[in-house]
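Take a look at this single chain, the form predicted alone, given in structure tokens.
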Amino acid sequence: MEILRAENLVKTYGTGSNTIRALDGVTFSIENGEFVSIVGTSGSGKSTLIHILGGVDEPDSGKVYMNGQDVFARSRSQLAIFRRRQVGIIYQFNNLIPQMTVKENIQLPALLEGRKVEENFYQEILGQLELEGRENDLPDMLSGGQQQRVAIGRTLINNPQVILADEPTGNLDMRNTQKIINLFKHINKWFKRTIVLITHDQEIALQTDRILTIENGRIERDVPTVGGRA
């Protein structure tokens, strides 16, 4: 069942000949359980996409559709629980923040809410995490894949149905870069979380169902990998 789908997006920044087209007619759906990647140049138009996917920018023209209903057709209000409650995202830089223990980090968007986190789940995303026993560090003593799991936390504590991630494992090093896409792997399949991931790297995007390319602004190629849940 489709649960997210891009229609005919385009996008400028700038003006007469300073103008660019950053999407250009941008098309897709994704399944409902699916782990896409979006791999491209750097300048493809990627992060953009990305952003207007999470309801953090708008497209010039074009809709969104989330489970069917137009994301960009909502009021302010609404598209500000939109971004908190449908989808996560997820940066290269983490944004934790620093005078704040890793269980405050995670559970920050629930507490901001004024939901109080249901304690089992808020357990077992920290033992997913393999994070149990460094609840009450600082950011500061964390290894940087430590720290980026912790913003995976804070971005599963709501729950979202879709988990936009921009370039995740872009400052981590090899081994703490496939322990981070072992974690999207495993929230893929038991948390049966939609998983959409920008990467740079093929062999990353190889272990993902499908890939998507996009360069100067339109999806070039789309195509299923083999494997990819192995």
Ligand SMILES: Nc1ncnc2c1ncn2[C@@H]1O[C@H](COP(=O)(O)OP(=O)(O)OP(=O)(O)O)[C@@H](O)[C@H]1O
The other form holds:
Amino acid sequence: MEILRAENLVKTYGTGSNTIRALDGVTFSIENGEFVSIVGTSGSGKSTLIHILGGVDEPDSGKVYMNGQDVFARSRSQLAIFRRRQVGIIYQFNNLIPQMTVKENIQLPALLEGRKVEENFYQEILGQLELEGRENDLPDMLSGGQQQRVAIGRTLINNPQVILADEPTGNLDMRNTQKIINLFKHINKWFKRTIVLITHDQEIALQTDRILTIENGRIERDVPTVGGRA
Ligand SMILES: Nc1ncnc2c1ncn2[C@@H]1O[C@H](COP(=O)(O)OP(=O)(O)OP(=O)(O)O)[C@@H](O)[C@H]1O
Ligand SMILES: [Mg+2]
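Could the form predicted in complex with this ligand be shown next, to go alongside the form predicted alone?
Entire complex below, previous chain first.
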């Protein structure tokens, strides 16, 4: 079943002769439960695409459908709920709050909504992220990989159907990168979450089900991998 569809997305920045066409007619469909990677050179439009899929930025034209519903046809309040509940974005540069502990950073989305976090679920996430015992630490006491895992935890706590991750392993060494990819595989397989992962690393992309290649704001290739599910 299709969960997410992009239809002819166009996004430009700037005006006149300075116009940059960041997305130039992007169309694809993602099935529920798929683990898809998006690769492309710097400036090809990957982050722009993720922000639009996540409803935080609007396209100039084109549509995004989530579960068959036109995301940008929603009212402002429905769009806000969509952003908080149905999708989760993990940003290219983690946006942890330095004055907040690991626990507070992870629970932030729920705290902002005045929702109580179920303790068992929180503990499970903490365990999966291998952050037990670090709950009361501040972000600057953690390694880059641990910080990135806190950012992932913040996304997981909302249990979104679709996780959009923008180069979450960009600044990590190979070992920590692989740990995070393994975590995504686990979330994909056991929690049946759909994952869209941006990466510039072909080795990582080959571990997903399918690779979309974007160049100059266009999908140049869309191919399933051989070993993705292995
Ligand atoms: N807010 C903005 N204002 C003007 N131009 C922008 C803005 N955001 C992105 N762009 C331009 O749009 C194009 C696509 O940018 P985008 O951030 O989507 O690339 P990317 O594929 O994520 O690159 P990277 O791999 O370096 O993160 C680039 O040419 C970029 O300079
Ligand atoms: Mg980017």
